[in-house]
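Only one chain is shown below, in structure tokens, and it's the form predicted alone.
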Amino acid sequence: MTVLGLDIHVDVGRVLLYDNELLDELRRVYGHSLHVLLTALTAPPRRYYFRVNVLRREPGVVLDEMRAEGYRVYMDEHWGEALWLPVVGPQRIQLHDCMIVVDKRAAESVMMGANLYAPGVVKVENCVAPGREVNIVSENGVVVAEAVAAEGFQEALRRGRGLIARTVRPLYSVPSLRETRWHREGVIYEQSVSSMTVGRVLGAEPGSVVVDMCAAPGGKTGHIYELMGGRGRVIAVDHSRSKTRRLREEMERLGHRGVEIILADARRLPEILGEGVVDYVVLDPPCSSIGVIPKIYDKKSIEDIEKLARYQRSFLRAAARLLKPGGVLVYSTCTVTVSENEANIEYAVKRLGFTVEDAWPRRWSRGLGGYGAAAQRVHPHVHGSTGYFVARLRRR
């Protein structure tokens, strides 16, 4: 295995395995800046965002409390409920002669400072022993952290759960919020500022009926409920039993007992809830997730994108049936392809009876020409945040 230390430039071509047709698709958006985008996909956001649950605490109060306890925390320039912590790094990683190899998901978590747990482990070298310093390395050879092997890691491996190693020096670092009192008390929720755009663009009126079609893990659901002041009917839907369970736990932690949670394929919602009965729909369908950062490894083809675009349109058709005449749909993805974004908006307008409205409030870049020009695009290399697309449509 070739190990890429921090003092060695990470080869983007090794991390991002996109076929030529997909790269051509991305050039439609980025042109000569494509390599800049691809490089940006391998680094985390400059700011680590979370939002304050305004139904439980004033954001300014939380800001003051956290600063009093030594956190370098700041309020977003645009949205009062959004707070952020600076991301430190990249940091120089010392190379050790012993390593633990982990999968993509674990590597992307550990590189930001999380400890390593059993489900993400691919291989533990024979040299690893409790208390020994090791490197945590992704399957494609990127060193993401220095760590110390935990006592009892062998038992954790055997059981398939439990702590394997404590991270002592990650590639990037940001204070962990999961163990803080604000998290335990349901006062904060970790969510990218790109994702927060959805609730702001939706602008749901208190007392209205809102459906979040692909709701897990619940960040948008909770944000919308809070922006509505907890007044209205918010229905969160997901097809995964385990994700729905975690979604329910998150809503309970936040105190959002008024959120209704449905385990179902969201494409069947018109049969479950009825047609023309909903004021607002949020649709953030499964996508290629190209905008999600940081990436340790990602392999995709244009065929993957085309298949996903067709799948996304099946959700759009269901959303059109759910909405009342004059109802609002906010369509969003955490990807940056045209096929999954502007092309789907064009489909919604030409085939499903939608019109596109200006996606206020403007803080990002405009979408591409035509139907996407009223949408918002978040570019990782420009805005330092997860790549995202958001468009607001109204049912005729």
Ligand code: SAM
Contents of the next structure:
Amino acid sequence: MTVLGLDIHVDVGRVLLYDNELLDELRRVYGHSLHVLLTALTAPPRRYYFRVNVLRREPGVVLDEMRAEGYRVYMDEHWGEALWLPVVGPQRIQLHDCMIVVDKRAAESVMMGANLYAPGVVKVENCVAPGREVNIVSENGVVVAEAVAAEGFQEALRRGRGLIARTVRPLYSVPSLRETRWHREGVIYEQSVSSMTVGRVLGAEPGSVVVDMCAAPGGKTGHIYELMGGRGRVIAVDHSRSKTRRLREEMERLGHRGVEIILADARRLPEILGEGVVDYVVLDPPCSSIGVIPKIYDKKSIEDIEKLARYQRSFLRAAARLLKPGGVLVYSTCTVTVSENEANIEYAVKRLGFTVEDAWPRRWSRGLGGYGAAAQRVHPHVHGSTGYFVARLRRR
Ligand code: SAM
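So the form predicted alone is up there; where is the form predicted together with S-adenosylmethionine (SAM)?
Full complex below, order starting with the chain above.
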């Protein structure tokens, strides 16, 4: 059985099932360090980031309030609205002779300290009884926590909802912010620092028109609205009905009433909003998410990447039509392949008439290829955060 954790044993080959062509693609970026990157993908970031909704409260005030209630919380060195909590772990997990097997999603949240609920359960061994100590194990054999089976777990299983086990010792842990008053009051939003770079690099002027083409759940939309001081027209678009519902709820929680939400295929936006009418576009399209950490299990092939890259380019074409001449596009992904990142920027420059701008705080590694000075990568093994790519482009 594999136990995930740095000082324990990371069987990367069992966690990340990438075909050889995809590994070759990643080698173009990481060379001999590829194994270091892949290993880093199996562990969470050292810092758990969230940001303060500056339209509601001063970040320093939230920092003081949280510290007064016993949180170990810190302010980011660069961006005033960004706060973080240390992630504790990896902790040694004691092996019990009874286990509950869970799907990838449940495993990834239990690994960070969440309790186990019925929807994530794949198999409960016969030995499990209320109050008994068990291990929570992912389908590919990673032990993510020690837990205690809940009193009514059989009933919860039958109904397909409810508590199955209370996590007592996860591999990693970070205090849950969801149940805090700051979350309830719409004062904070959980977001990786990599994702926060998008709003910062966009630098939208208050009063301008901004379209977030693939917006749900709304992390970047809300951040941009806050950085603009709530002044301007911010339009958030997503094609998923359920995700736009959640996006609306999040904007309401944060008090961002000025954000307009459109349920649509973003590639049709030029027909809906018009051509050459937007000052800023944010394009954060679906991607292979290889940079998202921690990974319990991931299986991908080069065909998956190529298909996604083609899809991403279809949004780039729509973005070019939406923008005013001189308008700004920020393109981002939470992945680390060349096809979905630098190659798409090359497409935008050569085929769609964009130029690339260097808008970066000198903080992270440069991108690759001819746009090295401008596009930027966040490397999980170097920066300890979600693997990301962000580029700022201007329409001629
Ligand atoms: N920008 C978001 C944030 O920071 O919270 C995350 C966006 S996520 C990477 C990609 C989103 O694109 C998903 O919510 C998905 O529903 C949406 N999407 C996929 N295809 C789309 C399409 N054709 N039109 C609009 N949205 C689409």
